[in-house]
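Form predicted alone, single chain, as structure tokens, below.
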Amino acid sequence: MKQILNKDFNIFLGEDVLEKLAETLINKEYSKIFVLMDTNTHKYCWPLFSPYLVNFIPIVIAEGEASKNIKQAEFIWETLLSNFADRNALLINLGGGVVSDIGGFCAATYKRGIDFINVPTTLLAMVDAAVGGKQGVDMLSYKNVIGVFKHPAEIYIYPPFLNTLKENEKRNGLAELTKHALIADKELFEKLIDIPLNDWSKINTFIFPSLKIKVGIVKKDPFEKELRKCLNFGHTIGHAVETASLLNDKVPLKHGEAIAIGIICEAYISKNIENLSGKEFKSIVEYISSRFPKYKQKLNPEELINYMRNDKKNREGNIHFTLLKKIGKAKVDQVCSSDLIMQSLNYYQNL
């Protein structure tokens, strides 16, 4: 079992972590234990997880980003309240990014805060969403505009959960894993490139180094004042694309699929503003294009720029980006013209 221990939260990674979690629950003596899941987690992961619990109350929400809203948060709060959860209760978030985000938000705000533990079941949650202490919900389809900073008490990462995922869910997490490599570790990105297409057999080996990148950044800047903004590479445009897809598409893009588009577009902007080399730009585009299917819907630049204007990183009316100076080195708070944003979107459309 691998561990990352610090004063705010502990992370445990390995095939024996569920035994460690059971031991923790016995020692903590929580008054009540609630387990938040979505319908997918309940079907595929709950059978693997439930033997390690006794005396729990399940809470199940619909899967997908559409569930990450105040209405669903009210349902979770009401379930806690109707079961007389006090401030010594615990909420375990068993699921992917949506469950981690909304579960953490509900726990952090219920009776001014109860403990929560994240047990991520997707690659996306294991390397990103379950870690870092950013909890929140969407509003009017705008991503994460209502939220708090609050770390889980602990995080338990059980890699065999990845065996329950379809390939598109694995790709969903690959986008965030790739982002960590691009902003902080060129060697890690080169190792990702070396993995044969559609070969997921070695993906578990990338979880720990990816986690160390994120945890190291969060530890230095927990409230996203400066350095932590580098974790938003690909997300200014990616979140806008995700919002548009949620509003317009019958089958919306997954978070990682939208971030993959954002990575290509923001690499294009990096080439123009930060002089990212043509060679490195080409390697990023080729890697993302080979791993993620092309988005077939037409992008509306005006609509997307309008969504970007509500991005949390913005200041003084300017849209702020995290850009790459080179693979492994990012620069935060870069302002980009609307014309260049449009050029980047057109570049992606014409790939």
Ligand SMILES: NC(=O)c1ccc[n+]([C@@H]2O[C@H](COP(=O)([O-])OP(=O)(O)OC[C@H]3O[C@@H](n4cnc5c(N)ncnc54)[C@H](O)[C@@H]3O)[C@@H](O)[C@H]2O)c1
Given for the second form:
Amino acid sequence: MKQILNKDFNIFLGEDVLEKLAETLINKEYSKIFVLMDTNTHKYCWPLFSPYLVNFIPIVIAEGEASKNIKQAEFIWETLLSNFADRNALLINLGGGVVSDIGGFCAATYKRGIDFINVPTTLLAMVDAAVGGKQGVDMLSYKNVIGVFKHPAEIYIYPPFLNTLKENEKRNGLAELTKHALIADKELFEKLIDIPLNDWSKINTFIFPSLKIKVGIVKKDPFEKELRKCLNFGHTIGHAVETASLLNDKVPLKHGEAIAIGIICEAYISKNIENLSGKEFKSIVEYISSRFPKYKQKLNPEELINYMRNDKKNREGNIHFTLLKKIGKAKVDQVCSSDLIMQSLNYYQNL
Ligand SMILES: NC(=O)c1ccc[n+]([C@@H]2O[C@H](COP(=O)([O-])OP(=O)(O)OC[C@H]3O[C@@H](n4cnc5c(N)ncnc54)[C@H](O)[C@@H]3O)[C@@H](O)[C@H]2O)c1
Ligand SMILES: [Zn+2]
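Coords for the form predicted together with the named molecule, given the form predicted alone:
Now the full complex is given, and it begins with the chain already shown.
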């Protein structure tokens, strides 16, 4: 079992972590244990997980981003209340980023905060969403606008959960995993490039190094004052593309697919204003283009730039970017012209 231990939260990763979780639950003597799942994790992960628990109350919400809202949060709070959860109760979030975001938010606010444990079941949640302490829900068409910072008490990562995850969901996580390598670890990126196309058999070995990058950054800057903004590489343009796709497309892009587009565009901007070398730029474009399907819809630069202006990361009316000086080294709070943003979108579109 691999572990990352620190004062705010502990992370355990491996095929034997569920035994470890069972042990923890016995030692902690929680008054009641609730397990939040969505309909898919109830179907695929619960059968592997439930043998390790005694005395628990399941809470199941519909799968998908549409569940990450205040109505579902109310449903979760009501379930806690109607089962007399006190401040010594525990909520376990068994699921992807949707479950850990809304579950963490509900736990952090119920009776001013009860413990929660994340058991991520998607690649994206294992390397990103379940770790870092950002919890929240969407409102109107804005993602994550209502929320809090609060770390889970512990995180248990059991890679065999990934066996039932669909390939497009694995790709979704791959985008964030690639981002971690690009901002902090060139060698890790080179190892990712070496994975043959469509071969997911080795991806589990990338979870721990990727996680260590995120945890290292979050520990130094938990409230996103400075360093944590590194994690936004690919996300200024990626979020705008994601928002436009959610509003305009019948089958909207997944977060990671939008971030993959953002990575290419923001690497283009990095080449132009941060001297990212032509060679490194090419390797990023080749890697992303070979792993992620090309987005077929027309990108509308004016619409996208409008979304970027509304991004909560901005200050003083400027659109802020995290860019790459080179692979493995990011620079936060960079501003670039609308013209260069448009050029980068054009570059992607003409690939
Ligand atoms: N808090 C953060 O720091 C942070 C970071 C990144 C993303 N997020 C949030 O995470 C969410 C996306 O997370 P996600 O990609 O994990 O999405 P998700 O939770 O919706 O899971 C994706 C799909 O996979 C299914 N699924 C989950 N585990 C499965 C398994 N083991 N087998 C089969 N199916 C399974 C789910 O039911 C769902 O249909 C977004 O809401 C995003 O805003 C949060
Ligand atoms: Zn992301």
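Since the model is a prediction, treat every value here as computed from it, not as a measurement. Residue numbers count along the first chain shown, from 1. Here the rigid core means the biggest group of C-alpha atoms that line up within 1.5 Å when the two forms are laid on top of each other.
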When you overlay the rigid core, is the Cα of residue 31 off by 2 Å or more between the two forms? no
Relative to the superposed rigid core, does residue 50 relocate between the two forms - that is, does its Cα move 2 Å or more? no
Does residue 60 move appreciably between the two forms, meaning a CA displacement of 2 Å or more on the superposed rigid core? no
Could you tell me the distance the CA of residue 303 travels between the two forms after a rigid core superposition, in angstrom? 2.5
